[in-house]
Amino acid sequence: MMNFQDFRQQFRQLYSNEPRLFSAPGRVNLIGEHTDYNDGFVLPMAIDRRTVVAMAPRNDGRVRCLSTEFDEQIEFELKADLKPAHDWANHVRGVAACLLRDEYNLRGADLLIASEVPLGAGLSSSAALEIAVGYGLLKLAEHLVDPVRLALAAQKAEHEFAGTQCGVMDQFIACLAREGHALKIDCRTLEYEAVPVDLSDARVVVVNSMVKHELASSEYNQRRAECEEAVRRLAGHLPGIQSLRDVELEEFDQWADALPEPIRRRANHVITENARTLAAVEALQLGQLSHFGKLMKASHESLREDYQVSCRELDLLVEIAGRHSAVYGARMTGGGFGGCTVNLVKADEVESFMAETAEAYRWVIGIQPEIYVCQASGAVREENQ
């Protein structure tokens, strides 16, 4: 857990000013993978690992930012025609530009950034940074914060400044999470429902494979293009559909053979994953953890076979979890090609699960995984400690 007093003192030494602290959570997606940009359903949970941004206003319209992860200080002018640059601060630059385009007046600021969300692990460190920065800039300028509007601005920043054509899930959960709950999000209507996560007898355990294969970003955008192609082809048989969200399982079974490979498999994953996500919400509400775990397993199999975004390391972690009697279910989480798995584990056997998983993974892969027992955290906020 970050020491806020030490972090404030670090800011004072850098900038000779008194900061305000803003934080936003990372997230683990319990189920509903690669459905968000297909107008589908997702069930993310904010985790108790956060990105914290210390900020103080400036009067010259400039932003200066430093991160504890990087040595280089980045500076830029606040203006709506900001462009991406080849440095680590594109998420900061992007969210500022998109808020300015949304006609918010912003003040210049000095920023110091630190994060407990591991980078590149599929736990949404980028969205946590975007939302913490955006929220802080709005607060420094004394704006009322509309969480949905902030999430959409940060999503646009991800598209334009990071080059990832993501859905709105990551930014949405960072803005709207409730402690002790997951969030069912309809990514078409942006309607959302807080779903209680009863962790009295179970724990959400995230296992970081510690690998991230370089093809992740390009393959992510390729999957999105393949889904759009599936919609174009299916529209000839199912007039009026706008996304794979609109295709029922029975309709897809009728017309699946009209799609070439791998387009058919991509569509099959998205359509069945939407159905699994809605079933998982019901299972969670009814406390049916065994059924929820079976849906997690089916989700991973679909991501591995149909969507083809898993990898050897993730498959091994899911296999190891499946051999443990205390595990209800396990699956990869995030964009894929590395990153993390999410596991639903009986509370009284978490320690044995963690030890056995680490040993088995290290024996095969030669890497020590990081393992996090996660609580359902709250949304972006100002830290007043």
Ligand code: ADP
Given for the second form:
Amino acid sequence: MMNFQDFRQQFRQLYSNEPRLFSAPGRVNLIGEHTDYNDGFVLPMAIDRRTVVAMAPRNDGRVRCLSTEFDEQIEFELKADLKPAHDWANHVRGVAACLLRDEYNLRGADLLIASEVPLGAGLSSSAALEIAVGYGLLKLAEHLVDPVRLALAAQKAEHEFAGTQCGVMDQFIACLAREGHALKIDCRTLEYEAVPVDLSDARVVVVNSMVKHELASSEYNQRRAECEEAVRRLAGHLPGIQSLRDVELEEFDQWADALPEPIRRRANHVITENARTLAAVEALQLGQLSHFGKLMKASHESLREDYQVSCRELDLLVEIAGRHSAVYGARMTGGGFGGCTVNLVKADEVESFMAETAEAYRWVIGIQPEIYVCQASGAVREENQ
Ligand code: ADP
Ligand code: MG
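Form predicted in complex with adenosine-5'-diphosphate, following the form predicted on its own:
The complete assembly is shown below, putting the previous chain first.
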């Protein structure tokens, strides 16, 4: 946990001013992978690793940003027609520009950013940053924060300034998470429901493979295109469908053979993953962790075999977990081709799970994985300590 007093002091030394602190959480998606851009269901949980932004207002309409992760100080003027630049601060610029375009007046500010969410590991440090900054800018200008509107502005920022055509999951969970709960999100209607995560006997353990393969963004765009093609082809048989979300499992079984490979497999993943996610919400509500774990395993197999977005390191981590008696279930989480796995582990055996996983992974891959035991954390907030 970050020491807020030290962080305030660091800000005072840099900017000779007293800051306010705002923080937003990273997240792990428990199940529902690559369903968001298919109008489907996801079940992320905010984790107790947060991005913290110290901010003080300025009177000249400019924003100055420093991050503990980068040496370079970035400065820009607050205006709606801001453009992305070749530096680390596009998420900051983007969320400022998108809030201005959304007709919020904002004040200039000095910013210092620090993060407990590892960057680029698939735990959404980007959304945590956008939401913490966006929330802070709104608060400094004395606006009431509408969390859904902030999430949508930040998603737009990610599209236009970071060049990632992400769904709305990451920004939503950072804005709307509830402590002790996961969040079921319907990515079509944007309806959401907090689902209690009872962690008295189990732990959510995230294992960071520490690898990120280059493929990720090109394959991501290709998967999106393949899903669109599946919809076009299936619409010939199932008139009126808008997305794979609209296709029932039974209907798909009837028409799957009409699709060429690999389109059939891609559609099969999305349609079965939506069904698994709804079943997983029910299992969580009923406290059926074994069933939840089985759905996690099936999700991973589907991502590996049908959607083909896993990689050797993630498969190995899931295989290691599958051999451990304390594990209910494990799967890759996030876009794939590296990043993290999420594991549901019996509480009293977490230590041995962590030790054995690290050892076995290091043995084969030669890299020490980072392992985070996660609590279900709350949404973006001001930190008053
Ligand atoms: P992820 O969201 O999975 O962590 P991304 O590639 O989407 O990975 O986001 C990482 C990017 O977000 C970084 O390269 C940087 O531009 C920005 N970012 C995230 N956290 C910080 C931070 N603490 N300080 C500065 N930039 C950050
Ligand atoms: Mg991101």
